[in-house]
Amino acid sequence: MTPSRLEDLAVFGSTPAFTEPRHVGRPNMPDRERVLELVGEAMDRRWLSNEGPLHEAFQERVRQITGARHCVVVANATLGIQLAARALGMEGEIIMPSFTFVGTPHAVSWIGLEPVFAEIDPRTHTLDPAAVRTAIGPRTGGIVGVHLWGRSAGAEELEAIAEEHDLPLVFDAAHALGCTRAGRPVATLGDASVISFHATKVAGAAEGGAILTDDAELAERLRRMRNFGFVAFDTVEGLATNAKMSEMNAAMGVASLERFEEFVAVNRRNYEGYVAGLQDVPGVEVIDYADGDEHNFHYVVLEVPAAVRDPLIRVLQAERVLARRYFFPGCHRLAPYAPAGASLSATDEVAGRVVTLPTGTAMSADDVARVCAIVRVAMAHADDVVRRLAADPAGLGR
């Protein structure tokens, strides 16, 4: 049932709007028969890893889509950030935003580097270049920017700062496949960019990542580093690791990229449906992609008043719309990093008002309209929703 009144909401005892959960990040699926065909070819060849034909085909397709000169496919984006950091000689303190997936600081911490969290711009949710300048100190050894939601505001300023201080600059571009910044492919920003092909991304390889760069020497170094440092059949040159993508994952990746334009079109339809359905709802702002650049529209992100955010998520989840609060509470407040005591007021504020909604090919236009109806009812009665849910924090009155 699509709610139209406060008492129609499932959180207050009515029937949920959806019989099956609608997830944030539910995978966009490639054609099953195409995946099985590619996997069968790999099995027939008995070539299942070590940079096989599917790995090479996937790598080249990613390079074409991103517009980078060089693509180095890896097993996942976390390894991609680690390889890029080591290949660029990062050491000491690495400046990055706290408003990101915890995998970003984990990646550098795991290889002995120290994340230093700098403030974000509350309008763009991305790293504030002015805060980066302030954070630079004698132990600073690099900068990791994040193209959050696929948006890359401030990237040119970060490039200028990195050049001025002779610091390597890597972008966590996990969200940004197919996106551009001022007409420039996001993958060509900085010294290197790392894209994710995790199952939750716009196009996935079940697990996977890719490092993009325009630097041929860096790309060659990265290729050696992902394969134990081998430079010949029995010759190893330098410390390295195993970050290769398997042919099974590459099969998923190739088949997913064959549907990439379709996935983006569905995401855009859903995004525009959310914008149209929520544009006149007081207290709700859908983050904007209308900047003239190319986007994959894979994240539908709302900003709502902090006092309403968690009650709204509770309302949505009762309707089986599994909305989420990304990236709460900010990495600087998570156990591994909280002892450093970073004070980031803008990050705290943004983390307290962001809601992400389901999109992708698992969502129909009708599904989007129903989610909008739920949000409209909840926000029209926001004071009552907050009051009633505060009186029943465990949901025992349902």
Ligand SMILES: Cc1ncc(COP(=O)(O)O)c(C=O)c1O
Second form
Amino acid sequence: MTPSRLEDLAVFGSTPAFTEPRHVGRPNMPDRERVLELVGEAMDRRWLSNEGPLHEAFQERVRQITGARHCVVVANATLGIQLAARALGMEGEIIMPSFTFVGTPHAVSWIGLEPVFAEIDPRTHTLDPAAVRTAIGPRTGGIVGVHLWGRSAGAEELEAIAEEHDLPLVFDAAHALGCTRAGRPVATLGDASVISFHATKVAGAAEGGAILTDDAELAERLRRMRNFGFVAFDTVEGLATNAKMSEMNAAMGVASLERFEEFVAVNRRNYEGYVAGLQDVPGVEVIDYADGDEHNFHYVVLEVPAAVRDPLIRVLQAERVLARRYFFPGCHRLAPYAPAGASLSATDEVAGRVVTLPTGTAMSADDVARVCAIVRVAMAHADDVVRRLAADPAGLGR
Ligand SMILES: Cc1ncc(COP(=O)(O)O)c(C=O)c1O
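What would you give as the form predicted together with the named molecule, now that the form predicted alone is on the page?
Now the full complex is given, and it begins with the chain already shown.
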């Protein structure tokens, strides 16, 4: 049932609003027949990896959508960030936000670089350029900006800082397929940008990534680096890795991109439904995409007071709405990075008040309205909800 009173909430014993769970990041599915057709063709060709025809088709389509001159498709965005960092000669300390998926710092740490976390702007959730300037020191060897939720505020300032200090600049654009910045495709920002085609992204390849750049020579180096450094049969130039995307993943990617506009339209409808359903709910702010840029609306992110955040998630999860904390508690507090002892109050605050809600093609407009009704009831009685759940301290997601 859709709750309208406190006692209707499943967390207090009523029937959950949904029979099936509603997940954050449920994959947007490509057309099944199309995927099977493409996989069948690959099998008939007996060409399953090593830059096959589907790989090339996917790569070209990503290039067109992103507006970059060159696209280098890879097995996932984590490898993409590593390749870009290596190809650009990053060394030493790499400045990046802590408010991001742990894959961002892991990518650089795994290849022996040292993430240095800088503060975000709490209004935009992206790197604060002033904090980046302060973080630059003698060992700084690069900057990795993150277009969190597909938003790219501050990107031009980061470009200016990188140029001033002669530092390579890579954007983790994992969330930003189809997004623009001040009329420019985000993939044309910095030296290189890396998009993720993980299953949870707006359009997926099950696993996948792409590095975008306008630099032809850099793209060539990246292509060699993703394929063991081969430049010809039996000829290897330089240390490299295997970051190739398989034809199976490329089939998923090609078919997903055939639906990309549809996925964005559904995301947009859902986002607008959430905004309409929550705009007058005290204590709730839905992050906005009203910066004049193009967005894929793949993240519906609420900011609520910190004291209410976990109780609200518990209320939603009891209704089988598997709302999530993202990217909590901030990478600087995760085990591999906590010993460095970074102190980031804006990051802590934002990570303490963010809730992400389900969207994508698995959510109907009615589902969105029902989720809004749950949030509305919980927030109207926020003090009671917080008090009653504190008295019954079961873990999140019970
Ligand atoms: C911001 C961000 N960076 C990096 C990644 C890693 O991408 P992948 O899973 O394709 O390696 C993700 C998500 O998966 C992400 O959300």
